[in-house]
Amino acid sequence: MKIGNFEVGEYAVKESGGKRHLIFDCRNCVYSSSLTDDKACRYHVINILSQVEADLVVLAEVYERVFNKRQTKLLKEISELIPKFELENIWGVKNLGTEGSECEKFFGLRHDLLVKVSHELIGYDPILAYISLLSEIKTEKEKMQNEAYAACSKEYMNILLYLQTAFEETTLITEAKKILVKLEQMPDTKQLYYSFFEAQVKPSFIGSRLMFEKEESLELLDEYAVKKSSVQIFKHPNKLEKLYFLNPPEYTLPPEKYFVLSKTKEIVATYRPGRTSLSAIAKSRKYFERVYESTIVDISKQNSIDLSKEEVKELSEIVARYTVGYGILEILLGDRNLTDIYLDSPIGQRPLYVVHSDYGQCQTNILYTEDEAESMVSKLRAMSGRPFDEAHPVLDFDLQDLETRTAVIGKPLAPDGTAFAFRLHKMTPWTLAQFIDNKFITPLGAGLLSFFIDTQSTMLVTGSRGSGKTSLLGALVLEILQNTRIICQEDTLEIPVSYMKEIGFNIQRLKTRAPIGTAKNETEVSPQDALRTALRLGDSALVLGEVRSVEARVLYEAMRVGAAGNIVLGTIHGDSAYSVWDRVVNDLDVPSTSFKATDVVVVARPIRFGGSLERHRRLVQITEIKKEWITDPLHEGGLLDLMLFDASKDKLELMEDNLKESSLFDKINKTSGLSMTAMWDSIRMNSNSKSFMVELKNKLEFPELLEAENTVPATNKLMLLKQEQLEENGSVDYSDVLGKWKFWYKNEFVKRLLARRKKK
């Protein structure tokens, strides 16, 4: 292609996201792919800009030059004048002066100028065509203060101040008047081009592009490393969100290592890994990296490109990331600070936003492509063996790998296209010690539900989702004995079993079918079925993942098996104990006696404390169910509140008065023995235990104390030194055995760890 004098490089107009990008394609282009160092490259853009519509441009050789909205809109307004002035014949002779009068003399210098400022000169460099246009206009005000020559120029004059307004209207000479007014002379207008033309930068062979603004306006208020990439989270002066920043090191890498990236990817590029290879993905990682560093080490030597090791080991990581990994999103799934991902539908139009753990609901900088999410699409698929079409508009799977679930819609549910959704699991559980450190709950509340789940009661977990009751029933099961056997059964896999088994708990997990987004053909069982499996697995502890549907008949099935002496849990969604027995009675179907068959619901839901923009998890509300009700428990007293959360304290309190007509205190006696007076030294021990916990964790700053492998043996301990005082004594001094234990957890628990971690 040849316009002008210039040989250039081919380009394409492709829309994403709602966009339309101009991309040049400068590999074999003579000039440098940058706007603002070199001219011919600004007038090949200008030019090309004159032709076709484009909401961005993109610059692309090893790597792209990204140039968002706003500045194609600068060189868009540009372009659209120099057709403009074509078209009214700006430089023809009515334009120069008077005809037939001395006037004519001027005219070929008139001329040139023209053609200079209002054709060619525009186009290479519109900064300077106007410095010049007004360097003419005040030479020539000086010329006309002669008369006679005054005559003849009014036409030229009025030209040039039409060129001026013109000029003027467009907002880049609007913008870069108000610098030049400030200079005392006039500088290297590549230094102005570079206050409008900054690019992003990012590797060609990536589609995400990274956004980043002007960090003086920013406050900082976290910075930590992900997977060798770099966060930040800032506070906008005027967003109500926080800003999500990732900077990952293959953005910021010179260009010979782009070179040597983009090579082996065109060459590893081939391989299609088929159903069986991708559900391994996770295994063979290490494999493909280190075929990709035979292939860097090849193509750096071919092309004299020194590395070394560790730069090779750090370029096949960041290659496999882009072919058998997720991309630019692995490195969002690997902070475990997050809980939610999201990209909404159309893809490209707006960055993806992330929800984190501390911060809230964040935008990020990254800008995803409706390309990243096909292919993204087509892992899954053949991950899961599902389909995803306009029959199947949805695509439900667990991303084992990553501990992550993901949900995927598109048209014609989606009817902007394809959207993701990404629920990141905790690898580890929380714990009850972690939910007091971080005010979830209080010592007395966590005391009180490991109580109830030492004398084997029923409890359902509820909540809005994003309130903490998954999280929660996790916490719950590591307060069930070790020797106990525990059937956990989920449609999406959000308990981190695996690492239970690690610890020590004798725990199964059954996997049922997803609610939505399955296949007619589906293999997987369904929930009510596996439940009835369930519970011919023999005496087990039972915890179900959530309640959803049909086999919420079921679950009270087993929680009258329960009720005989077996732990039951479960989350349903819900916002009290009350709208618990509404969606169970009357949305699912379960008989009000039935419902009975539970023995406590407990409700967290989200604060945001006087009307404050944060959101803080809270444990709001234990509630027994009682028997002694008929039709309505809200009506008829079946509702007994044990504790209530007051947000003018940030505090879950104790409702002593209710206690009396607690009725299954009385049953908890029948059962156990327990006098009124030892459940609450007990619930108590329990309620010090964890506080005792949460003290050296702070004083010692060592966070690890609170994790599932080290409350689970100090739990343990706690209920052998009860035990041993059991045998010998046929009854329980509380608190000599908390102070025994407490003894015992900071003299010799505690110190070993802290020996192991020095070690470290």
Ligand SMILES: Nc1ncnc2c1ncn2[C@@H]1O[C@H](COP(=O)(O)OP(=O)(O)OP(=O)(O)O)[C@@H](O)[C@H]1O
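Note that the coordinates shown come from a computational prediction; the quantities given were computed from them, not determined experimentally. Numbering follows the first chain given and starts at 1. Between two forms, the rigid core is the largest collection of C-alphas that superpose within 1.5 Å. Compared with the form predicted in complex with the ligand:
Comparing the forms between these two forms, the C-alpha position of residue 71 differs by 2 angstroms or more, with the core used for superposition. Put the two forms on the same core and the Cα of residue 191 is off by 2 Å or more between these two forms. Put the two forms on the same core and the Cα of residue 257 is off by less than 2 Å between these two forms.
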Contents of the next structure:
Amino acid sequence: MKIGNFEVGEYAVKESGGKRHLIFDCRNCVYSSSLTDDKACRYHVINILSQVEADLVVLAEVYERVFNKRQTKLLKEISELIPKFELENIWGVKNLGTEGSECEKFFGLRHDLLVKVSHELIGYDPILAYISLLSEIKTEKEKMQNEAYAACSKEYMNILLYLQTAFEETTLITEAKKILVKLEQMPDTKQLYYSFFEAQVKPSFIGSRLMFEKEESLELLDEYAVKKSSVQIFKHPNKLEKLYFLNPPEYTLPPEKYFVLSKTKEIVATYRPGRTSLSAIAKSRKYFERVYESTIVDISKQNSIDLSKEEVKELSEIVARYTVGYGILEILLGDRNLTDIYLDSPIGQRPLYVVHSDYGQCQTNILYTEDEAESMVSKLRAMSGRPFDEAHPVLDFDLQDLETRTAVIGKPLAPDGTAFAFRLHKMTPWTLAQFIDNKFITPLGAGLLSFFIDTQSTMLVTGSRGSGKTSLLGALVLEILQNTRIICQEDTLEIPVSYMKEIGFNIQRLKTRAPIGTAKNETEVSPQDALRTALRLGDSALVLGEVRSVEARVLYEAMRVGAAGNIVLGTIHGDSAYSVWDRVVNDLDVPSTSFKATDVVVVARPIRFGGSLERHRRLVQITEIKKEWITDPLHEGGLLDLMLFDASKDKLELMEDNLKESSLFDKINKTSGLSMTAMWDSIRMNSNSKSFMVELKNKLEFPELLEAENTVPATNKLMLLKQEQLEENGSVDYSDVLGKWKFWYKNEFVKRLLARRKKK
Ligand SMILES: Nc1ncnc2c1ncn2[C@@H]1O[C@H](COP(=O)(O)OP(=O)(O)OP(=O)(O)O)[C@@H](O)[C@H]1O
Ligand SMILES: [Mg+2]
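Moving on from the form predicted alone, kindly provide the form predicted in complex with the ligand as a structure.
Every chain and every other molecule in the complex is listed next, the one we just looked at coming first.
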């Protein structure tokens, strides 16, 4: 095909995701597939755009460069000017000046300039066309100081000004003008095109597009690798959130590898597993990778492409990612620095968002597509065996192989279509020592909570969404003595039970039906039935992932009559001790006085210090529920704060005056015989032992020290030393026990771990 003077590649318009894509096949084009660097390419695109309707422009070569709606509109507006100017006969004689022999000597140059600006240059370099126009206007105005010249120029000046207005009505020129006025020198227009036409790039067989902004003003904050992809975190001068840029190898492979990859993908697309169960996929993954490896070897041999063993393996992993895997999301799910991934509807309009444990909410450079979302939904539907349609617009599901909980919502609940939220669980449970280390809790607060568990109290952890309730619950479970049986009831499996079993806990898990989004004929047991069963399983500590509906009544009834075993722990949505009472009594229908079966409410909250944009999770309240009130605990002094957070000091403070009024400590005194002094000695011993672990971890730069596999045996030892003294002397000298424990911890335990680390 010939357009202007150029032989050019084919193009086609395809509709996808409700948008019209104008796709240029650049493989056989003699020009480079770049709107910014190649003016011939620009000319071609602008010309075709004046003839077809399109929302997006795609330049397809080895990779596809996609120009979004806004960028396409910039070009489209310019492209519409070309036929318009032609129709208006801009360079016709009537526009060249006043007719008459004197004036006609200027016509030649004027004609050439008008043709250049309104017909030729406008297609190759519209910004330069505009700049040339402005400079012509300027020179003409100067020349028109001369009266004789001015008499020849009225029509010409009018048409120049007309063109100026027409150019300035386009968005591209309006935007370019803003930049031009700031510049002192005439710029190379290429730089301007760079700022407008940064393309999103993607390999043709992958849906997701990546945006690579090369803005100099971005400040690199961090850089690391995840599954052979690089991750960069940037600070943008004008954005509140940080930028999270993912650069997976499949987006930048050299052409020959890319060729092998696309061919393999084509071939293996046929033997893709259908409704295979999740665990089968996880297991078969390795199997598929091996199959792909042999296909890759075949293809590379046939095409004389040399690939090393590692390269074959790398390519087969990529193919697996886009066939049996979760696509580009899989890389994100592999970044365990992330806590959440959000894909809002309508998909493809905004980039994907993530929450990073160090940098908070970040905007990514990934644009997911509807097609990918659909295939993700069918995968989730197949794996969960649950429905997802207009009658069941919520699908809650655990991706166990990825330690991730997903929630998908669809129409009509999400009117703009499917949206996803992924919560990445920490691979190992949080420990109180880690919470001390990251300032979530003070050592004394940790000691106090541990003491309440040791004395078999009933505790509820509350907080807003994502405040860290479940994480704190997990850390509290680790404080339960290992000679206690634990029953853990959850609807989404978040407490790392198998890990806890591995490190010696005696823990039984019950999985209950999720409260929303599931079909009526679901075989899972309802939370209230599961709880009744749990209560019958005998004397155990009871851990409830989340108390959220009718099971609350069963729970409180059991606690009230003392049938709920010794320790009861759970989480519940709320923001203070009072709101927990309100929720339990008014929403969940538990009689007000039954609420007294709760001993302690712990509140977690994200704090924005001094109104800062960053949020820091903090434990803000440890409140005792007293037993002498009747209808409203708040007004009748039934809520006694034992520790309260002071944001100005960033410290959880002990409310010493309140302690005297505590009935919980009285109760513990009656059941254990411990004096008040002994209780506080015990709390301080525990809290000091935890601080000691944190100090050593920081001194030795040895984060593993604070992992449960190491904190639990260390706490066990402390308990054993205490028990030894109790048996020998009938009483405990807490500071002596702590001294002995510290010696053991530093000189035996940590030494042994260090030696092991060296070997690795
Ligand atoms: N103290 C903390 N410091 C840093 N990250 C934390 C802390 N506590 C929790 N997180 C992380 O925050 C995320 C949310 O935590 P978690 O699931 O415990 O919150 P939640 O309050 O139970 O949320 P939900 O309301 O959804 O149940 C998790 O990824 C967790 O690892
Ligand atoms: Mg939770």
